[in-house]
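In the block that follows, a single chain appears as structure tokens, in the form predicted alone.
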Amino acid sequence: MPERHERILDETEAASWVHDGMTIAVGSPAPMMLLRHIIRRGVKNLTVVDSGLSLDLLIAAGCVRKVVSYYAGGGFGVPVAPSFRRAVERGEIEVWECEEGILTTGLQAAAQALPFLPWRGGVGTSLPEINPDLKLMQDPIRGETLIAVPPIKPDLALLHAATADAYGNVQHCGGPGWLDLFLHRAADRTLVQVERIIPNEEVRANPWATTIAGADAIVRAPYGAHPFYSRGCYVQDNAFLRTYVEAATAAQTGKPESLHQYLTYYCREPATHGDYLERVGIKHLLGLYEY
């Protein structure tokens, strides 16, 4: 048998995977020390798969060229997220509409190497005239209007889970987020932060527990999702995204100052994750436990 290689690299080279023009995968919860670190290296041009708040936190901090997104809320009485809402109507990224249906369709298409799939959803709607990629086709066996949705390929899916192994079994507390199979298939590479690594025994002591055999790289990342939630670990902190909800909000009418502390303050100043986790403090912190 082949000598089996460990996986595990530091949040510094993990994140240095992240290159300008590339196309990345969010899962969710979001892995948001290694977003962080990509704000921090100022990446930018990405084309990025996500969703909410991770996906504004992003376009805030200028790494966002195009956007790949079947939702964009803000929540916290802001029905569209708030820097999101301002690139767009300023022309400065680029929006691949679809839904749900769509993105799950386009990364199947991804993940199984075809040039298309196609999918029911969307049929009768603006979405094909809105989104020149989606083509309007014929069933060749019933006949039927379908969608062709061409494969969207991240170069590089960025997820959260609860444990791995050295050798790169992910296993999820209480099921992955209902995209990260999606994207962890379609992805050339997979980058999993975890809140533990495990012993290998572990692992094969409860197979049917790993969600992702063989992730391409593993990070230690205790708290890596704050301020999202962890399941298993902690809930989500909504007072601290409601901070960033208020400062981007006011961003988008031409008050720039508190969204520009933020980003500096929890995003580009801190140099590591451990840095990151001493801003937001402890006592805060251990208020998020779930159980």
Second form
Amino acid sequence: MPERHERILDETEAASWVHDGMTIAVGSPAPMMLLRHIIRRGVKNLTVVDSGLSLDLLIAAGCVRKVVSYYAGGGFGVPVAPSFRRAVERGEIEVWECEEGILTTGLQAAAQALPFLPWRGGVGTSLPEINPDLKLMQDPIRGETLIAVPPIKPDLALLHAATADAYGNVQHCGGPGWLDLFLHRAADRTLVQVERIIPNEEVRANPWATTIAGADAIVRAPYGAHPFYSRGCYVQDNAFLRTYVEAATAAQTGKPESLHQYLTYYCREPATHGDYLERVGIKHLLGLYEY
Amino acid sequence: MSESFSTREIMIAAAAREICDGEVVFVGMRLPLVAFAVAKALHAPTAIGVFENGVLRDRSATQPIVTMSDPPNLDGALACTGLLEVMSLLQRGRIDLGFIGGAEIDRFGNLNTTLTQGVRLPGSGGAADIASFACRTVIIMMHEQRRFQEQVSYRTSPGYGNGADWRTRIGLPGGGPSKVVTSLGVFGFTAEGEMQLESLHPGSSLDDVRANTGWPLLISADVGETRAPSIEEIQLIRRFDTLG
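Counterpart to the form predicted alone, namely the form predicted together with its partner chain:
Let's see the whole complex now, leading with the same chain.
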């Protein structure tokens, strides 16, 4: 039998997969360890499929040229992701506007290597006017008006999950939820950071729990989704996220110092994920238990 | 015997009353989440809540949740499915009621959550799909003149378009907005799809509503006062609305 190849990368190797100008898709919870490496390396001109505060952080750090955007909410008292808002209003980033159903339809078109798939949501909205890639069409069967959604095809999907074996068989804890599998199926390659690497036999013991068979690479990342949650491991660090939102909001009103500090102290200075976790503090991290 | 209550509390109470027993409700975060919990405890014990992340639950979460994927929203759920599953429920017409909000609304109940004069907003999320496919929607908004425009500058989530049979003509299967619960009152829609005042919250006046609405508003012939939240409703709201 030919020998199987292990697909474990260290965090620096993994981060070197991301190049200037690529299209990356970010899963949920966001693979923050990898995103912090992207920021540290100063990657530029990314097209990003993502929403919320992980997207906002990449924009704040100057990594983003274009966003495939269906929702950029802020939370913590701020309705709109603050850096996203500022960058769009100043014309610094381009937005490929869509909505949730259209996003999943475009990802599915990429997964099936089709030129488009139809979706009805968005008919009667302003979307086709501001995103000329979305074409109103008459369906050839019943003549109904639908939207033809072109493929949304990331070069790389970056995901976070609970466990995987060395060969890239991923088991999300409590199901993949949200968009992770849409992103994986659409992308050319999938890179998954995990809380823990498990023996291959443990995967075989419960193959129904395998959510992605054969991701292209696996990276160890205990607490790697911090400040977001990781099911089966820890909850979202709302106090920490609030600090970011406040800093990013202040930057919007001409006070960029705390945002710069945040980016320097948590993203640019720590050379490794271990260095980052040290800055956050073990006591703080251990307080994020689920139950 | 009455208890004083806030604007937020009467909005939650009014939204909760829109949920009927046995209905499948696309809930959402914040205010509708509290309304759902209140309705479950009072008049809609068998209603089922559906969340965008695929969670289906027939019990309210016992702990506060900030995001729909927080553990308390997963614990005790009936099912944790995925986006495709709940989008399919929507498209097959199996969601009775969906709650949505917006930054701007117009006289035909179209919503804008994408951009207004130079200001960038979050975008649709799943709201355009809920507005297109749910059997009916209830819209919750603060009532301010800048938000109540004769015509929204950008249509994120379709209401009744430009009125009359617009939804049927363009092929939207869902029923459209049934109510708008604002900080000043509760509004319904005429057969022509135009928003109409149905009740004023205690303490707000017709003048307040007119001054904060950017078009000549229709007023129902039997406009009344929104029923003040009962003591029971207020207690439940305060129990569930822990995040303020």
